[in-house]
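What follows is a single chain, given as structure tokens, in the form predicted alone.
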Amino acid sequence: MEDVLIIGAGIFGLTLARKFREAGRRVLVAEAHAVGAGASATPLGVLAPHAPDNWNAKKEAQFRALTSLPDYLKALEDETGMAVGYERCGRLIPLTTENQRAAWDRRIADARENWHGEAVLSPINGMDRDWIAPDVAPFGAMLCGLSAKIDARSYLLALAASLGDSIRTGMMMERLEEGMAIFSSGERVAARRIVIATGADAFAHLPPTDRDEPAGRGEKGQAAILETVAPVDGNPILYHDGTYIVPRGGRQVAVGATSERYFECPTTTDALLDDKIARAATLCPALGGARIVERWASVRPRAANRALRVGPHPSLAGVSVATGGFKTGLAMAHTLDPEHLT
């Protein structure tokens, strides 16, 4: 019998497995496909804070996660010898109207108060015309100094390396019984604690909400990696109207992402991604002549209340759930406390 059985080798499953191992527990991670086979392996890897105004507990928790993440990643890199590509590069937000400029100007003081000197909002007037088209930002831009990026795939591989032989792939969970998971192969694995960390699929194992709605849903996102003609190192993330442009090093740039509530296939890409790439090219002249290196799609877990769903299963003894990261999983995973699962 295992001490802890974690189903799913995404960011939540791997992070919790590492925390349980550090606490001296014997852990098995059962993954249906491969490490990072789902939404955790996004090409974007954006770590962006909420706006600093109208401060609340949710924003404070995310702020603490973003500011504690570098030390956590440094420890992981030192342990494994594997780089995860973290950089607090900032995020450039074009300002298209006077009202938008005024609103962001007011937020400068909010950031100074609520970010405790960790980072600032900086108005930018003279911009690199190769990185941001002049007509996109007629009222300048704001640089969010707290925003960062990470190579999500390298992060997942480093977490997996820290777990050694505790991960088994090709294990598709079929159902749960008390103290036991049954897999499609017929194998039965008993454990004192079972954690379902299968992203959007985890909601199928949860009862509906008080409004008789599903506990959560999957929302598809499509993204791409492009190779530019010239290097784009040193640029911040560019974000405008739902489109992210993320320099990944050298001549590689990630572009995305779509948000699709209704879709037929979770892993195929289509014209929606084509439109996103075209939109990115109008924002960023550096993408002119870029070729597509990779097209990617996956389904992100979105809880009904849009919050993380981390805690004991409401009816299955010894079973816990860790999902609902949606767009914040990479930033928040390291703050998960195994004690909250019981």
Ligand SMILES: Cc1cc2nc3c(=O)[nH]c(=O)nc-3n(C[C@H](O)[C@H](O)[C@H](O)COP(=O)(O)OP(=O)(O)OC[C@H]3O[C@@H](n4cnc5c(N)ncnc54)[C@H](O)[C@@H]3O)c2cc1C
Given for the second form:
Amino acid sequence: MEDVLIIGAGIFGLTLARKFREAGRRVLVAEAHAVGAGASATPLGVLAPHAPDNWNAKKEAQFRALTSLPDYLKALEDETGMAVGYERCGRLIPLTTENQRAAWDRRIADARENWHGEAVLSPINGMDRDWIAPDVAPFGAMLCGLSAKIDARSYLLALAASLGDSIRTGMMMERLEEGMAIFSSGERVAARRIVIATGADAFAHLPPTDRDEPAGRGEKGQAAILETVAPVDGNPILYHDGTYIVPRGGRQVAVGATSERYFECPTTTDALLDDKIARAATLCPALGGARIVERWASVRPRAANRALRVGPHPSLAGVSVATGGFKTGLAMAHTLDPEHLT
Ligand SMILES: Cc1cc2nc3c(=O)[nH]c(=O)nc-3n(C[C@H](O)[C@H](O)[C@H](O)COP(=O)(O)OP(=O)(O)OC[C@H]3O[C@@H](n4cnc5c(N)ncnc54)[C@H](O)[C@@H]3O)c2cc1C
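Could you present the same protein in the form predicted together with the named molecule, rather than the form predicted alone shown above?
Expanding to the full complex; the earlier chain stays at the top.
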């Protein structure tokens, strides 16, 4: 019998597996497809804070996660010898109206107070016209110095490397019983603790909420990797109205993402992604003539209350759940505490 069986090798499953192993537990990660087969392999890898005004516990938790992540990643890189592409590159937010400019100017003081000197919000007036089209930022832009990026796929591979032979792929969990997971092959695996870390799929294994709503749902997102004509490295992330443009090194740029509540196939891309790429090109002249290198889609896990869903399963003893990262899973996962699963 395993000490801990974790189902799903996304950012939540791999991170928890590493923490359990560090605590001396014997762990098996059972993954249906491959490491990073789900939403965690996003090409975007944005690690961005909430706005610094109207501060609350949720914003504080995310701030702590963002500021503790570099040390956590450094330890992972040192241990595995694998780089994860973390960089505090900042995020440019174009300002389109006078009111918006005034609102962000007020947030500069909020950032000073709530970010405790970790980073600042800075107004930018003279902008690189190749990175932000001038008509997109008639009132300048704000640079969020706390925003960072990570190569999500390298992060997952480094975590997997740190787990040695604890990961088995091709294991599709079909159902759970107390202390036992049953896989599509018919194999039954017993463990003292089972953790459902199957991303959006996890909600199918949870009872509805008190208001008889599903415990959560999947929200599809599409993104792309483009190759620009000239190098764009060194630029900050550009974010405007739901569109992210993220330099990935050299001439590669990630663009995304769509948000689709209703969809038929979780992994196909379509005209919604074409529209997103076209929108990105109007924001960022450097994308002119860029070639599409990869089109990608997956489904984000979104809990009914939009918070992380981490804790014991409501009815199955010995079973826990860890999901609900929605759009911030990469920034938050390393703060998961195995103690909170029981
Ligand atoms: C388009 C898009 C862009 C995003 N961009 C960002 C971003 O920039 N920054 C950020 O922080 N977050 C981003 N996210 C969200 C982030 O990806 C999620 O919060 C996070 O990946 C969720 O991690 P997870 O481990 O819960 O799920 P997943 O990564 O989906 O992992 C679940 C794993 O479980 C496996 N699995 C599923 N069912 C079974 C089963 N029955 N048996 C066995 N294995 C199973 C899957 O194959 C998968 O490997 C984005 C998501 C999308 C879709």
